[in-house]
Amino acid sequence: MAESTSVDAHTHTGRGDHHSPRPRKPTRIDFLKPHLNDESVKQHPEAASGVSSGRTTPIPADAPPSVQAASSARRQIRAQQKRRMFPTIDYVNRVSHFDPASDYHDFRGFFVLFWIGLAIMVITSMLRTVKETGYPFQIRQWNLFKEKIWELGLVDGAMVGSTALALPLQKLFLNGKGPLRWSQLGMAIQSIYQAVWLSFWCTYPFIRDWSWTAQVFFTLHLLAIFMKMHSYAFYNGHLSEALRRLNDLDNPEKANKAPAVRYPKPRTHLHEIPQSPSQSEPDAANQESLRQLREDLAFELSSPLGRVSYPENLNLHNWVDFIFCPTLCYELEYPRVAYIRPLEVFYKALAVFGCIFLMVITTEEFILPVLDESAVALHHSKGALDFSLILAETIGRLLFPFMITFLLTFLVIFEYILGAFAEITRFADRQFYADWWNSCDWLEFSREWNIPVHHFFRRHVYSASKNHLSRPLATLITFLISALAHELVMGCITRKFRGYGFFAMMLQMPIVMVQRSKWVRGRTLLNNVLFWCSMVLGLSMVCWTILPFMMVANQQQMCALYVLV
């Protein structure tokens, strides 16, 4: 989770006009060394003055206008290029690759065709199951779907609704005397609270006994809610702990006068992340570094853009429209578009429902006979040569339906309900995925495919543990929890924890070593070749993992690659 490659949004190119997808990625990181340097040419200076001498010499009152005006100039330049305290994600107006306002229409004929081809095929299937049974479809799974609904939907809400506890507890911590604040009691409160709601939610399923369906929707959407939840209370406690220094701040005398902690870039290498919280403060605690910190910390309460500060957007209106964004990380403001389209929220919705019945009907079309067939051939097979064969014979024919259901999956997820989502709440940012099919590796994909995720991560995880551990650290923490999180949505189907999810990501490391030597790098090609190879085997692993379990209890499911991709 090192060097993203994957989003390179700039603020400064500005508002309102949409980017569009880069073109491809670049592929070697040599490219991107330029940058980087760069950007730690830029700030190295900067931050190692910033700590010891305010950044600049105090320009004495009676100083000629022109040195004056010369420093003014300088500040006004180190204010366009400031960084904030929090790790930030930047957000900017974009189109998601299969937009139709994307740059990229040269193929956008197969991508109709995909469409055609699925509808055709599901056309054709219909009219055999009319002449062999005089229904257009038997959805086997229908009560699965229908089973506990409403229940479901309640227990959805309330879920929800609880999250907004945090709301209350900022308001408290934001106000709180003596311990209740955020940097004493306040984070182990939200903790205690974040880690007792995440194991009721997460059992109440199992004690209920839910259909799979069900459960593995409501453990999705609680994972959500969950990051959600976090990124709000812990964003708006660390701005409520600025608040507080800005305040005291009004007398210098008592008032804690380090500088401003920067959480690193997740961009930025080790070597360059300031060494400020082991510097003591400044002995001669001058005018100028006063002020500069006032600066920064004031800089830390505004939002991106300007137009909110920070006690205001405690509310539960803006509660509620973070809910509905289609983001995890809690900024104060989002660029949004300038209206509604009420007709593409209407197309959206037509596509995520469209595409679930595509779902059922290639699980019921071409996925669940080959299971039932194979699950009475396993019955009988003799000898472990005869229970391979037919296990690999019935991999080879679910690889098709199974790569349907996942590009289906993909699109419904972040093409269709996220998109619906950003144009109901005006959302301006969709990027909620990159080009993850030209991906070489799997760090890579795992940057890619799943930007919202991939941001949290980046923001709360890794910068957040980084902080206090090395980096290799960092990034072993931030695939545990990731694994972890992936193991139990495999729970959720499987009904027992085995860590098989966390086995198939181990899998992967053999082919990352082998994408790692010195043959298959830089050949884009071949390494998306492999890539895609090993997207293949990952799926066939899901067979392989889930198909004895389908047997035992006689259960009909697939859905288990929202995990292990």
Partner chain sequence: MMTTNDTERRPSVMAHALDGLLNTPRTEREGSWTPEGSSDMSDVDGATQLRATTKADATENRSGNTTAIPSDGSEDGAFDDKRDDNRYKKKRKSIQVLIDDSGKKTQHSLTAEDFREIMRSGMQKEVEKLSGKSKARIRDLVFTRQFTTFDRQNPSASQSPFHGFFTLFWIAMALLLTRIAAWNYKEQGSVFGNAEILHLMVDRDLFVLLATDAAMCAATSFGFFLHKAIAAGYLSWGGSGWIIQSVWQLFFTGFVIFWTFWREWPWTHTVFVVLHVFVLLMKQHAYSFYNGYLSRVYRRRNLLEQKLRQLDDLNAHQGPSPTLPSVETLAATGIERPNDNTLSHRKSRGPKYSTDFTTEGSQIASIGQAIETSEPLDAEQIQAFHRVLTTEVTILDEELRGKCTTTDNMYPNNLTMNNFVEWTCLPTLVYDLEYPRQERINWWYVAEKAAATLGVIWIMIVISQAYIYPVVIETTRQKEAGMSLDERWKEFPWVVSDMLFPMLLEQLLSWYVIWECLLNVLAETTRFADRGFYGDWWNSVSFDQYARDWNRPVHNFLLRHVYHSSISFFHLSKMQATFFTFLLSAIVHEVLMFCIFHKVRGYLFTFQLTQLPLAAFMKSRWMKGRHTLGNVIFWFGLFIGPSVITSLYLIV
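Here we have the form predicted together with the partner chain; I need the corresponding form predicted alone.
So it's only the chain below, everything else dropped.
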């Protein structure tokens, strides 16, 4: 039975008690059956008598009490139903499923409807293409996907494998003497290597003149691997210094007795991020303070689950495992599920190719034709008014297909690709996104849209900056680095660095200030409406900026640029 009749009572100020639908099925179905009280039984003794109505087998007088009780209950229920002309409907004070006061949050049916709508779109497009060309599909971008694909695979593998140099470097800094330790030259050596590594692999696709599809895939994977390498190196470097301090405490007279530095965890709240300890040592280095310092350092060197300690993790197996785990923040150990579900891996891999296929069909049927028509129309426009009307019409026709492509991109990355790697590695924490669709400002969206990247920036950028700068400046630096990464990806598509991605990212800062002002703050529905309007109008801003450039550029490159932004 559907649960639309199930209710739950809550008290709200000024509204009294009302009931809210709950997405659970009743576990005791007997509670839903009607029961007669003693008075009704007395008024209708024939219902409880042993006389049969002709529809059931009479119960013998010497039947066991349990059989007699069951037969009596059935007769009472039939007698009660017989007296009702219409079924009883219970009316109580309750709210609808979409009411803001409702506790019902299970809208899985709309997700199913989304896929059914896309299936209808594909079937309709296929029938139209068969009618016009005789073929079910006509994919103009197929050659772009095949171009230099073997080189892409080999270079991508070499790029990932080159990060393994961080492992011998960490062993060198662990056992190094004098300047060859992390706090001396180790951090500088690692930073220089990362800068050279990033510069080389970013320029390689430009030198080889790859297609934008191969270059965008490689650049996005490059940035993810770069963040993994940085987290692996800097966290292990921090642990190497903690191990040195713990070993030095065996000789307390010459050891540094400053408080232990706790490295921020990926899910540490912003106000809980520890500041750098002062370098002043305690006045009295008694046994209790030394014991507490040793304990703090030992806890820092152990994994959260307590099964791995530094430097036991410095091996090739641990590095390979971290590379494949769907996270950007390194830990000594991660929680794991008991086993791999091969069928789930197959379903998610199939969903990845299905989503890519849907994105290609959306682009071929609803984006590229619009770009082709608008390019010709803009070329023959006769005035500013004609130009503006063509531009506005193009923007309107592109907004809906780009939103579909945006949602498919979200699903293919955060639900299916990361989910498949989590299943393969038995990675237990699979919350790669939160309910970003309910965001009220861009900071909330940045936290919930891409949780792995948010954890990396909070742990390795924001916390590192906050130790030396104020909180607003640390936030500004975090947005600045994110904006540079977006501009890099956009430059890979257009082959020109025009600053569109950087400007769009930095524009979020004043928008957040407006959304958190006293006039707008706290208005959840209004802020969510403004968030979605800015999401949709962001595509319009890109169109207004670069549609004229489309007249002399590759339309497929412009399509990719829209999807990215």
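Numbering follows the first chain given and starts at 1. Take the two forms, find the largest set of C-alpha atoms that superpose within 1.5 Å, and that set is the rigid core. Since the structure is predicted, the reported quantities are computational estimates derived from the model, not experimental observations.
Asker: Could you check, with the core superposed, whether the Cα atom of V95 shifts 2 Å or more between these two forms?
Answerer: It does, since the V95 C-alpha is displaced 2 Å or more between these two forms after the core fit.
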